[in-house]
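First comes one chain, alone, set out as structure tokens in the form predicted on its own.
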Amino acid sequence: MESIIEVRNLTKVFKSRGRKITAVSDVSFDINKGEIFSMIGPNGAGKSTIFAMMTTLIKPTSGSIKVAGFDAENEDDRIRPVIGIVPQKLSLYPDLTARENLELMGNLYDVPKKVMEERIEYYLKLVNLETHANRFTGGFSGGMKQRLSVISAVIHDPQIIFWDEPTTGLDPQTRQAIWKLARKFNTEGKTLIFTTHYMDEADKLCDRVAVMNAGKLMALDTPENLKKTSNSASLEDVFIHLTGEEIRD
């Protein structure tokens, strides 16, 4: 299969109050063009550090990040446009209404008018938006903000989408439409990797689940062969194996 995303020995150490912190430890992986792809961990696993790596917010402390051929550290700038951002803390203005909303993130990535003003119509429709178009943000409901942000992660047309914990929070009726969402963009081509707390999220929807606990990579395959060679009954089972905790939403 061909890699979209290659990661290697890549550690990352941060200094607070004169120590040093190691949240990611030589770890190595690969993602495959076109797969869905989970971090799951405890809290301070340091999955989330690796997801800023690989989305260009911070940089490495050694080792080095591919994303679609380019050089994370210092090819930023082309990596930008081939990825999208879905963050766990939505970041929508609620002043503007939704289409406004869609309309300054195509601007900001200089996608043309017209093929924005159809994208906009097109994904509006696709999450059940369209008649909430002219509406502000700021008086949607948790599951129409999840919504939009996901359409605004994507205005540009990515190639990658990352997404934080897509579905904390949300009723169990939203997180299915989010999970129809998710598969759809798969079916279009886009290769989406996740953070989530929820195992049956990580088992159900993604082909392959990295397990990561204490900064470093313990189990990397698809959710099937982890609970095989675990001899578990659950990818919940599977955690707890991997990291000696329980899970905590």
The other form holds:
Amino acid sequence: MESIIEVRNLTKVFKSRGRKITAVSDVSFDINKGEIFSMIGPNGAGKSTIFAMMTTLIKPTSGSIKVAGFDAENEDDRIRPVIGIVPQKLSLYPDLTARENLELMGNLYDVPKKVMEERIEYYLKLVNLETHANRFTGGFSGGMKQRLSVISAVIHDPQIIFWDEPTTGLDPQTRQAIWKLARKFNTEGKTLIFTTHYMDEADKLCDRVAVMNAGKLMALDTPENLKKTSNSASLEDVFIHLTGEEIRD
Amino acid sequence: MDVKTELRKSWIIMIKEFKQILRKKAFMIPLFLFPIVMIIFFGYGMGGTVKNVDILVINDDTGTASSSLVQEIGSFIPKYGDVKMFSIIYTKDMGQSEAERKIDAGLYKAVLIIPQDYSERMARNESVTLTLLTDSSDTTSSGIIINFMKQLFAGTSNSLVSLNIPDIYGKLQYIDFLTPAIIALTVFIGTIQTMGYAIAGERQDGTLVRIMMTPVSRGAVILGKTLHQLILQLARAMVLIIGAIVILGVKMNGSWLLVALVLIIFTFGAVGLGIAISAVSEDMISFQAISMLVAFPSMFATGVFYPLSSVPDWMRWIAYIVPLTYANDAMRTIMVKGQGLAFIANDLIILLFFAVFYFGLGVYLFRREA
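Based on the form predicted on its own presented above, generate the structure block for the form predicted in complex with its partner chain.
Up next: the whole complex, starting with the chain shown before.
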């Protein structure tokens, strides 16, 4: 299969008050074009750091990342137009309407006006927000904000969508709706990359799952193979088997 | 990214900033009300004293009566603590118009002109009038000097001597002295506060990171936010000046364009300082704490409410490193004295230096932090 992201010997060390903290240690993997890929791991496993490096927000200490053929360290301006990011924190402007939030992102991504207007109408309808288009997002529920946040990230039609903990804190109906949306984007040919703490989410939704622990890649395979290899009935058992039972800070 | 794209994206950011701020009604009301309350409360309620204020005495008379008057002036100077309130400098052969120019340029707070025939008239027991020119744009210093001179002549000389005190800038009140500086202060604090929301607040909300994830440069983000500030603060200052003229009867003797020029350069510096404080603040609360630390000393040390000559020496040294000091001086020179570019050139150069320094520092810290 064709790789759309290549991570090679990736290491990230943070310096804080004279201390060195290795958040990611010598990690290598590929993400295939058109797959739904998930990173799971306990708190502090390094998922968010890898996520931030793949989305060009922070630079690696060593190693390399290629996203859609571009080097993440030196070609971040080429990468940003081809990726869409749904952050965990629902970062919408509360004093702009839903439509204005979408227009702002569309404009910053240079989406032509006519195309943008069509996409806004399409996506608002897709996530059942068309009647709320002209409301300020400050009054939206968590589920509405999550849906709007998702379509804000795809308004420029990216090849790759990075999705940080997509369903954390959402009710079952909204979770189902988000999964449906993710599958729809995937059937359109987009590559989806998640981080999640929900094992059922990774199990049901993802083609392959990377298990991270303490900055290292512990395993990477399909959910079925991971369960088989560790002789576990569920992905949660695989997770505990690979990362241990102790609670992380 | 080409210049056109940069500018277009800056425009997008600027429009977004305006949409947001215009919708914050609870924020907009104090934005304009705060300085008016300050002007009313402080304008009618505060006074002060002065130290080491320079007074020029022009004595074109060579007789003994004028010599003894000069001695009397020197010995009559009151002290504030250990420091004399006035420093008297003597000269001769200077006309009134040249003396007025010295006051315009801020070299002296007052000039006392002893006429050529002073001793002769005194010898003949004829009345004689001395001219006292004061920098009435600084109403505090001017009032203290006039009182001093009146007491001097009432107490030590005979009734033949009288004082002529022309209003070289028209009839001015303390509020005329206060208003230009309150406007500069408002722009200073307002810019820092709104930049805090625009950077530290957006970072706290997560929206700044989201913007940074798009194909927009950090430079375009800063430029968009800066343009928004410049337009907002200029509009605000103009509304305040017009309000002060119409409601409070404050005088505007100088050029609006020069006021705009001073405020543009000054706002650039304040934007930079706001960005720098935001960049080193973890959240809005820490931003508020740091910005108050900057705002309060600036408010009281830079001659907003009383002339710089009345503050302690240590405070004056603080004033010299705060751009608000120079903005206050330039604003008063334009609005009250009605002077032009030549008279605010020094202030503008220093403000420009501060603007480049703070803006450079702000951009550097923002880029590093982002």
